Amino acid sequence: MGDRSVSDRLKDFEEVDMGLSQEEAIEEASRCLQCKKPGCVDGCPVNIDIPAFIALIANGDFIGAASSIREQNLLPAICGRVCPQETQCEELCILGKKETPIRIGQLERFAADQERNKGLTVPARKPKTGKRVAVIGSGPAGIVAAGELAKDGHDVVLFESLHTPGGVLTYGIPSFRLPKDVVKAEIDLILAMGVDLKLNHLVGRTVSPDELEGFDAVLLGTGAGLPYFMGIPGENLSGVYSANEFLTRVNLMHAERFPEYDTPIARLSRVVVVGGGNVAMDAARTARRMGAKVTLVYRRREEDLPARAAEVHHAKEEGVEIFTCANPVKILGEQSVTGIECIRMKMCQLDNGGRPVPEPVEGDTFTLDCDIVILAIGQGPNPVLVSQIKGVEKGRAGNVVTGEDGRTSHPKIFAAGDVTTGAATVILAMGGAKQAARSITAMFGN
């Protein structure tokens, strides 16, 4: 895609990638082989029938080509934004081992931008079957859930702690990676499917567990947002950040237009962000558009990044500095941040990943000057309610255990997404979620 300019993009929070023109989504869809086995459908975690819409935008139908994506996929414009599809789709995709790839994400970003620019249609309901569903979590696997439990015609009330619905959508990917009206389109169409929201409602504090037994089935999908720390010296210093809370306050709290909204947040000069994923990166291009100089502390090296490549291409472009083979030590400050100490890493064998496991390097420290720490090492299952839940089995990580079919230990209760996985990729929680509504309704004898 065309991308904007980065002395442009740098000064607001506007979408960095531009899309494909019509001429363009035509051409690349033209070049679909439309194989008789698609390895790519068997790449997609929710199973979209790639070639058929692929073929339907090379014939010029792109409401069509996103009425196939919808089939499959209730949120096409937010996964052809953010998915992986070049660890997925585009990987088996049959034209890589000669050339480039059908850009397939690309092409299911431009079917749905163009069907939301018409119009959307509210997805057809089943008959009312009588059966109340109760979802806990409005972010990727909450709002699939709801929306495939409401398309089988359960009563379907979704619960959202927070004053908007999203999960990670909302709060975690910034616009620019991910614009806020497209979230709020898709939500708004599933809801609009008759999903009964309940806004600003905790379950586990402001709704107690007991108050859920009065549905006919229960599913969490209350993410991974539990943020984890490195338990080193100086963490608890005015100016260290996890990346959920200063994502959460720039993009859900817009901290970024303080005193207009009346969430702060400390004054960005200079800011290291400590990490190699998408959060990492996200947090690092965010303090960029805030006017900061920003360095990322990665411990492995640059070609061992879990970030994709296109979010270590526009943070480079932007200005983040990386410095890999390094890890943090010590937070350094009496109350406020005033640098940080790292320690160089060597890499050794391979893990079962196949990355190199990193060591330090005894006495070789070096200091990087910073006013403002951002910790993006993970995240892990939010614990307010799985806490609380009797019944349900729980993982070392204090994840929800699941079956592949989404059942918990409790036999009315599922679960999907980061919950149940730790935190992982919209596309795979949309899945997750999936399974877990098939085997709701199947559990109903629907």
Ligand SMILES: Cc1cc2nc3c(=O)[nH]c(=O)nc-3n(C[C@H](O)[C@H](O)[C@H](O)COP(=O)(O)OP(=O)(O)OC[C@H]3O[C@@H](n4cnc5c(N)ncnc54)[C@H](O)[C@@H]3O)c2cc1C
Second form
Amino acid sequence: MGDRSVSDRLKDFEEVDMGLSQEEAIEEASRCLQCKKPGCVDGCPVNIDIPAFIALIANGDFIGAASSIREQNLLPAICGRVCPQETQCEELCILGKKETPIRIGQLERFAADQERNKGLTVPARKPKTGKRVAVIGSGPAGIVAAGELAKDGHDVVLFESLHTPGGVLTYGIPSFRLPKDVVKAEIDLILAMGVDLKLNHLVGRTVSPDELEGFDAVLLGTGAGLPYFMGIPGENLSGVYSANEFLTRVNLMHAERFPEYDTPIARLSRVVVVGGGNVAMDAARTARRMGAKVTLVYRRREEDLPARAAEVHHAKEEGVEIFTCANPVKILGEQSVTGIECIRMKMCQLDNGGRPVPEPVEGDTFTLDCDIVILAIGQGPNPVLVSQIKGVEKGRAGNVVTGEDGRTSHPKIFAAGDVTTGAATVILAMGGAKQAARSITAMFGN
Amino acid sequence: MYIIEKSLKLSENVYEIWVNAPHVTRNAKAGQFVIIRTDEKGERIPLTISCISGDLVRIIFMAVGKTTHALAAIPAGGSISDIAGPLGTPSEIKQYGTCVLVGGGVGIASTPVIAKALKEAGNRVIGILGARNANFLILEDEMAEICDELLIATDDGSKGHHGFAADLLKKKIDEEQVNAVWIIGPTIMMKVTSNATRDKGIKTFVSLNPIMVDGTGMCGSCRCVVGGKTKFACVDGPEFDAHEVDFDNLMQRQRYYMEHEKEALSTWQEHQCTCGRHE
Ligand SMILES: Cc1cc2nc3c(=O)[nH]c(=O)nc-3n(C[C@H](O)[C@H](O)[C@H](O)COP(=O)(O)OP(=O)(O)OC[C@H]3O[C@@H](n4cnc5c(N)ncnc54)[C@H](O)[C@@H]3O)c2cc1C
Ligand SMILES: Cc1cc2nc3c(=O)[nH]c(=O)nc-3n(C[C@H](O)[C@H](O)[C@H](O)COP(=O)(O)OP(=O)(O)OC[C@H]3O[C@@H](n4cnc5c(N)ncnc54)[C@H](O)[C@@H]3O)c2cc1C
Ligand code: SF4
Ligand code: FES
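Same protein, different form: I have the form predicted alone, so give me the form predicted in complex with the named molecule.
What follows is the entire complex, opening with the chain shown before.
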């Protein structure tokens, strides 16, 4: 069914991509070659049996397709929407060599949406083991770990510091990409397995590290929610937001509906977003929906933008102006922001990742007038809990070091998601959480 | 849902509530705060933990805007949808010798928990409470009981010293050896009062109140400049070394939503109105 028109979607926060109709889904699924050695599965971080679920869709068994996906992925409606399929399954689809790859993400989303509309059934649990596990953080890592551990029969307490579960799925990714009723339905299904969710609990403050010792195992899924700032003059002026603050005010607190909702947000007219990832695109597109003129400033070239190509495309369609090879050096203003001074960057030799190293061109600066600056330059692991936990090895960025099995250097403590990898993806958080849950159950010996 | 077990009015616009929140009381320490949300459409606002008794948290607040007015209007037995905490880094409690706690206005609410903890750590504790007039003076009896000495100042002289708490602090540090000072009140009062201890190099803490959202260190709304560095008051603070704080930056950031705040309050008051003309 494709994307809604730009003029329509700028008026609201409803989903942009309308997904596939039944006919479209069957037609797309029928293109699949059902490869004996499917490349797509190799590209999937959780190894979904992709040809199997596609075959079920082609046969019109949509619910069967969804159940098939669920064997590997507890959040299919979410992953179908936000996974970077173009660098995972779809990149390795054999059809991509000659024509266009199968739209695997769209098909995953389609099956999951069909299933949700019919009503989800709560997965069965194994008999109780009597073991108690504390899962900390209710983002994709924590939610999936809690679900897997509950399935294995353990008693799971899921701690979340905010008043709503979901982590970035709830407070970060805007509803025009990921509707909040979709998130809620998938989370509620996992909670319905008997997970004891404790909201408003900041572990490390509400619950002490010593109290965690009372559990048979602990899984850290606290994410990478600490926003980085640039350390440039003017950064603490009013009107400078981290992308996290800006998106949280809107997605979690509904500041776009002030004064119906109490949380305020600046009245935006000219916004400069700094950064080039998904977070920057989300902030820019959110600001467009609030009526602002939006310019995005990124230090490398357009082809180096780390955001998904589809998001860059959507942002441009929606009128976000993208300034590449430029970096802010100073935010201007007396009390609140009036502009931002940037310096042009030249691209030098390639780094290990094949991207050019940007270097400032001395003296070549320019100023953009604006009243809001949103910094989306990256995030690190939240240190509140991690810094207090003893016996767990940490990396340079303050991340928790784990093996592939989710074990840390502490025998009873496991970790998964962004707290281990630094800011990454939903599917990697999920995959890590499954591994860690499996290791916990193995440790209990059942 | 968390029940408000008790709710009373202390003075004009100042209220005291006791919220049933065992998860908060279990580990709460001096100098920490909570974040509450009254209802599904509410804002998350930070309020200091002013006393703990069993499962109950005492909060003392001034009705200044929409959320605090709405909170004051909830009767005993009513409830709020969320209370998260304890949040923030606790006060640095140790044996200093003689400590002075200066509370200004509703900032007095924060002083009893800290005073008690300092007392238990073996300090001599002197309280100085300042208010606009005698009617706005809160927690006088409670502080008198905890402190070794309690001094009062009112702007209009209706009780105690006629003038500011800062005058009493200056006098005190001239009279005797003071080893540590806490100053908690409106930002401008903390800025001015902390100058009294600067030259003598007396360790002085202030409790900052920037605008917060999550209170868990993930948004940076609460960032303050301390010793030239950016700090997140919700996790690194709210207490900081007074002589290192950039108060002007804090005051500028606090004012950012003033227009919104007026609008939120007047919208709310219209809906509270019973004249029947609205809605
Ligand atoms: C704006 C934005 C857009 C993104 N877009 C995409 C995308 O399109 N596709 C994609 O794959 N990925 C995307 N990502 C990345 C993806 O969302 C993350 O990789 C993923 O959410 C990580 O999951 P997590 O469970 O590890 O952490 P999080 O989702 O960060 O969840 C951590 C949770 O733990 C809670 N918590 C933290 N500390 C504590 C504590 N001490 N006690 C209790 N609770 C605590 C937090 O409140 C939070 O709810 C995006 C990220 C952002 C910010
Ligand atoms: C750590 C901390 C502890 C605090 N403890 C107390 C206390 O014990 N008693 C008390 O009366 N007040 C306390 N405050 C201040 C209290 O949070 C504000 O008065 C309250 O948020 C006002 O909300 P409102 O909607 O009623 O008013 P608004 O009309 O929204 O605002 C009025 C004033 O409150 C400030 N404010 C508004 N929203 C916020 C927010 N989300 N976070 C912080 N400040 C905000 C504004 O700068 C403004 O000056 C504390 C603040 C902090 C940061
Ligand atoms: S690689 Fe492409 S064609 Fe082959 S099974 Fe996977 S989706 Fe189908
Ligand atoms: S209030 Fe969000 S980081 Fe402090």
